[in-house]
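Let's start with one chain on its own, the form predicted on its own, as structure tokens.
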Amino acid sequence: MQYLKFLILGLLLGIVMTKAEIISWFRIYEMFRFESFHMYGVIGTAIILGIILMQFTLKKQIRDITGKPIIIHSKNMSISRYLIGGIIFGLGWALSGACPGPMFILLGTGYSSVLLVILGAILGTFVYGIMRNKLPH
């Protein structure tokens, strides 16, 4: 019962993303063809909002749901890490027409074929977990 607020928040986010056409394959297609600013505006807004909320979280020392402090660990900066990962993520996004969040919203709106995409994403995560020590980080 303690997670009910997160379920409600997730449902509201799904409704907003559906109404804003963020889950629309056509909008994603427009973005990758540089024909529309719609998705770039959404992504840019999310990045700016994420930066603001992270700074607020760190400044106010907000704790997680279990009461533990939120700690952001430094990451090793490497061009290959982000370049290769970004290319793989972008190719998957372009080929499937959905990034990870909207995949579940598409499933919830009745597009059962997105189950293949979700299974592919889970398989890709599993394969990454197996190969993680062999990849450049």
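Residue numbers count along the first chain shown, from 1. Given the structure is predicted, the values throughout are model-derived calculations rather than measurements. Throughout, rigid core stands for the largest set of C-alpha atoms superposing within 1.5 Å between the two forms. First, how it differs from the form predicted together with the partner chain.
Once the rigid core is used as the reference frame, the Cα position of residue 112 differs between the two forms by less than 2 Å. Core-superposed comparison between the two forms: the CA of residue 84 stays below a 2 Å shift.
Of the two rigid parts of this chain, the smaller turns against the larger by 13 degrees between the two forms, per C-alpha superposition.
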Second form
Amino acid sequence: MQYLKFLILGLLLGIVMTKAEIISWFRIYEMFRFESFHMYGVIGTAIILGIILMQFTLKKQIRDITGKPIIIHSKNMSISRYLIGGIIFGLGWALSGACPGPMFILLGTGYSSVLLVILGAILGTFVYGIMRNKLPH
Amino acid sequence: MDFLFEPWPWYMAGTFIAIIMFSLIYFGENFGLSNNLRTICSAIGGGKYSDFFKIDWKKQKWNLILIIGTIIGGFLASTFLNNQQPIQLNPKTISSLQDLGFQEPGKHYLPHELFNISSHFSFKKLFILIMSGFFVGFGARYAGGCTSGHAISGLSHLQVPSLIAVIGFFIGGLIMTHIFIPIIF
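Could you switch over to the form predicted together with the partner chain, since the one displayed so far is the form predicted on its own?
What follows is the whole complex; the chain from before opens it.
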């Protein structure tokens, strides 16, 4: 039962991403051509609302469900890691039209061929795990 | 109730995504969907090959349940909340895709020229689909997160590393869309 809330949140996320066409390859292509506000609106709204929610939470020192105070874990600073990793991710995102959430949601909409994208993504993660000590971070 | 069947506007989607992210934080977890790929690698025995996969993957079970939820959500929305209308793309986007040989851009969620491999199989498509996924998986782990972890959560938490990663996402995306896609198709 402790996992039911995550199933419901996932269900909601899948419905929203499908209904707002965020899972569409065409919407990603359109975004990278700067020919529609749609995707920028989705991401922008989420970030602005996210900033407001987080700042309010920190100010009011709201605790999570387990009683621990909610804090922001700062990420380690680096340029190469985020920039190079980000560029590689972006190349794959624009070509497949799917980031790691939508590739699963698309399975639900009936595209079995996205299994190949998922397989590639698992393989890419695996190869990173093996190579990571040789890469600049 | 008609609006349920129409495409949902960006402000509604953005609001829901922020609420889902915040709910996960409230439940003591974090919004980061590409972590599931690492969890899967770990669950299928990746720890034998790299310490990176020697993690207690069962602690990430909630995230796998979340992703199963999204698959069901995708099924429900596309089956019961679908008005079968094409996606309202910018006419410029449509004509640029038609120039590249794509038929009926926006008629489905995905271009059948790339994703329909059952009736029109080619090794080129197979290679593109696997390679594009490979870049997504490799890049997400190298950068330490994807669209959900860096763009949505990271920027909401005002993290500079996430901003660098998102700039990277866009550099890569722009190179692919404007230089490589016209060559590939």
